[in-house]
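First, one chain by itself in structure tokens, the form predicted alone.
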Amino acid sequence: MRYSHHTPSLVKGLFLASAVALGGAASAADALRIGFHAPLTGFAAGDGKSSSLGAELAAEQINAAGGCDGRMVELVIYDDQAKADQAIPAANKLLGEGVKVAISGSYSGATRAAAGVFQKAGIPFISAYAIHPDITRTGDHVFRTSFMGEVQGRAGAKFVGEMLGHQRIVMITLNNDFGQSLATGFKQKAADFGIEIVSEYSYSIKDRQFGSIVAGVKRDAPDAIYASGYFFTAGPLVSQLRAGGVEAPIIGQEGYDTQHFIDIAKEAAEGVMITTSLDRDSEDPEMRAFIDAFEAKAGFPADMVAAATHTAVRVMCDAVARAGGDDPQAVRDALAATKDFATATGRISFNALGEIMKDVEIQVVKDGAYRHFASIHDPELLAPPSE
């Protein structure tokens, strides 16, 4: 197998391993080259590492089983720093590399930017875990194998209001595509589940000090807190809420879904609940096999972004195999026809917009690790838009 890792301006390194296809050794010319961009450096590098490792694990497993329709998988990986202005040149460089299929292992801003480049070029593109609703609306070559933000927000409202029975809620919203999408979904369904939103506080992705928010939440004395964020913002936020004497349950989302959050928040992470797509205690064979194999490869626990990129690579390979090659239009049509394909994050079927519907998993931090708390199976609530 071959992995090519690049920053936007230079080659970081080239890693080679033997790759044997059905009937003999596979050369680079025979490989299925999948373009992949992720934040390998910068503020989101922790997620970028997990997403790249998840994709690499999928490629290794596919190649060990004989390849993708008999071809070895090669990932061509560029660093986008989770920034739109880096994702566009990264996408163009992937096109320059000659890739005919591509995957985002990055955040919403970078993914939205790259989606436009690949759609214009007619290249099938999968967003592994970015949640902004406009990603798949870029065009008919763009798909997503994770939840839309609004869908996960609606699930959060059901969980907080109906399943936990909390009514007076404070929202703490990260002021970017990720946080706003989640907040929109939560607000859409809050009243349906008996929720009164007492206050909403917002913060920027650069913020790490939350004294004024903590003071406001203490005054509000809510039943629970719905707080969006990534591990590097949620860790300090949760720590400061608890240090400030706020004891209300905290409900987060998949941005928390990494051991990094627990390592940052330490004891304050205990009891935090999140909506996500990875169940660490699942008995599903696909999910269980991924969790065990990822930890063996990476040396740290599996997380949502790794599971999501593992899923995206497997879905793309399945489409290439059914298309009988990597002709972009044929692969795009095969992706659109994907039905009930088993992966580490659930069974994948795309609707007319390239969106999926699957159960939402609730995880709780217990004894320093994520554990199963509940699952939400509600086809009407979790249905994504189809146009």
Second form
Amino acid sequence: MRYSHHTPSLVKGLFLASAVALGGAASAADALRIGFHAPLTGFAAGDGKSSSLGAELAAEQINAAGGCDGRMVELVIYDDQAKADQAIPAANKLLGEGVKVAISGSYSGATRAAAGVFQKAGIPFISAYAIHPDITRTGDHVFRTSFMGEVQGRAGAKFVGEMLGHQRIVMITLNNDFGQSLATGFKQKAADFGIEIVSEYSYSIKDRQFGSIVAGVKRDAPDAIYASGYFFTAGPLVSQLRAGGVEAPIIGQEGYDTQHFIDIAKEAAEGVMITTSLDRDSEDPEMRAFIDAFEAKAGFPADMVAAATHTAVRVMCDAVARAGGDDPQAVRDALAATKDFATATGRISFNALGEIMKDVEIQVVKDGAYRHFASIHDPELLAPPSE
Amino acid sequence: MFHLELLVVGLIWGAMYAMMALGLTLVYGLLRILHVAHAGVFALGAYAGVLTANATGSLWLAVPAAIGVAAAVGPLIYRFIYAPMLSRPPYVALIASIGLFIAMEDGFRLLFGPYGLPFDYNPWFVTTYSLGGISLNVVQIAMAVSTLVLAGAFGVFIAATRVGVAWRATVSDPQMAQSFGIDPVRVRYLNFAIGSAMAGAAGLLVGLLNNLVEPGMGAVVSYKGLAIIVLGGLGNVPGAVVASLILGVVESFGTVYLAAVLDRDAIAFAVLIAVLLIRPRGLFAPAR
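Since we've got the form predicted alone here, give me the form predicted in complex with its partner chain too.
Next comes the full complex, this chain leading.
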């Protein structure tokens, strides 16, 4: 299924047809078309909606400010259902549409699959919020504007062990690319920060009922819980832990980072802390402008996923502007040279692997909203791999 | 103590599966159709419940809403989807059923949004009682009690009432039943109404337990329900209940002890394969 950003596809099709018929270079032909795949249907459709809204907001803002190097930005959006086997045809359809730059607004499995297609076609590609380490290792055309899973896991270990001083930790790991790469990073550094992992439970993305895990956590009586998940698993998980009488602090990650998590877990969400890249109380003008504009557009508060795709579109547009056009190789080189570019999720510079380096934000749920709790600035701990 | 708690959790999961599987196995017993869209009715019940609860602020009103909407829609599915296809091979109805289920899932997503709907006010979830050191919330208790009551009432209804006898007669030999003056079409409507009512109740309870009603919430119960009715012997009502409880308990222990090797759904299907290797017709004999 294809979703068009500006105009209904029928109308646009007629317009394009007439432009071709007139033989002139109409303005639509000059648009900068950015390929974008996201889970618009299926289990991850919530994040797909947020990620599309974030990308659309970026495109609207760029267009309102005169476009990207003078060209209007047009998103060409395909649904990948957050599945690898749907992402490959989606990526191929985007290539068939002739896009010369592309962005993933999807999860790790789908993004890894699409990255291979774009790399092979020589198309520069940004992963907005998929965190699996292998994505950028696909090749030199693949970049990531969010933290790698392992980096965020390491930050979680430092936060839990060193900053909060908890020692006996239970891990509850979502059994997919996202949860596993977070768990890997957490375990790598756990011992360094004095953490003993009492037990680790895992669950699948379809699970919403965690009675047996709650019983296990009660038996383990940990100092704190490091639990990975998305809002639709973490909401039920946190509610059920609290309803089952578990009072230990719960530390999550950017998968929790949306108001929808708080809407589901309600009072149980209070005090939950997460590692993420979006600081709700930031004084940074880029972040503030995004947070306010997103809520005005979407009608609900900004989340990490939307901030991430907003960032990716702006980074891509910046590279196109510096490359002086959308020649794929020139854009790739410009992307690689991105330096300290200010976005809603911080300042972006890429290393040799296409990974970014920035501080990790800690947010806490207070009175039904995410608030600033701390920032982790530790270049050594947070350094992504460079090869 | 820990194991007792896992057992209780497993039985509650089993109760949830039983409420779903009953409707499925009833439809199979009567029409030989695998009613995949039953999981769509489950989600529909949950949506009717959450919309009513959030609009009125009363969970008590959500109960009749969920059950009523589901019980009304089930017979409509029979009337407009299955009835015209009964003379065709069973896979035709199966394909239609899968199509309807996908359409319902996407319909919920388009109508009510991809993020799902939480209950604004869910006192049953946070009110807990401690029974012998095991704390259960009202929704979990309601899940277990309603399964017991519904399955019990259904057993009595089937065994001791005139309509129940007509039902059994229609299941075992539709033509003979018809020649004795039983209207098989009325039995079918009743069948869909009762099975769907139970699915609607299960959907509401699961929604309350997750505090979230989402478009895709039927997916897991759809294929697990099919595994259960195969495990219990297709069309066998007590078999489906026992198979549900076994599966719930195996999953509860499995998610703690086997999660490193198998995820929850894999456990369900490993049990199914193991049982079918030993007893190809399921734990209990299929209907007829």
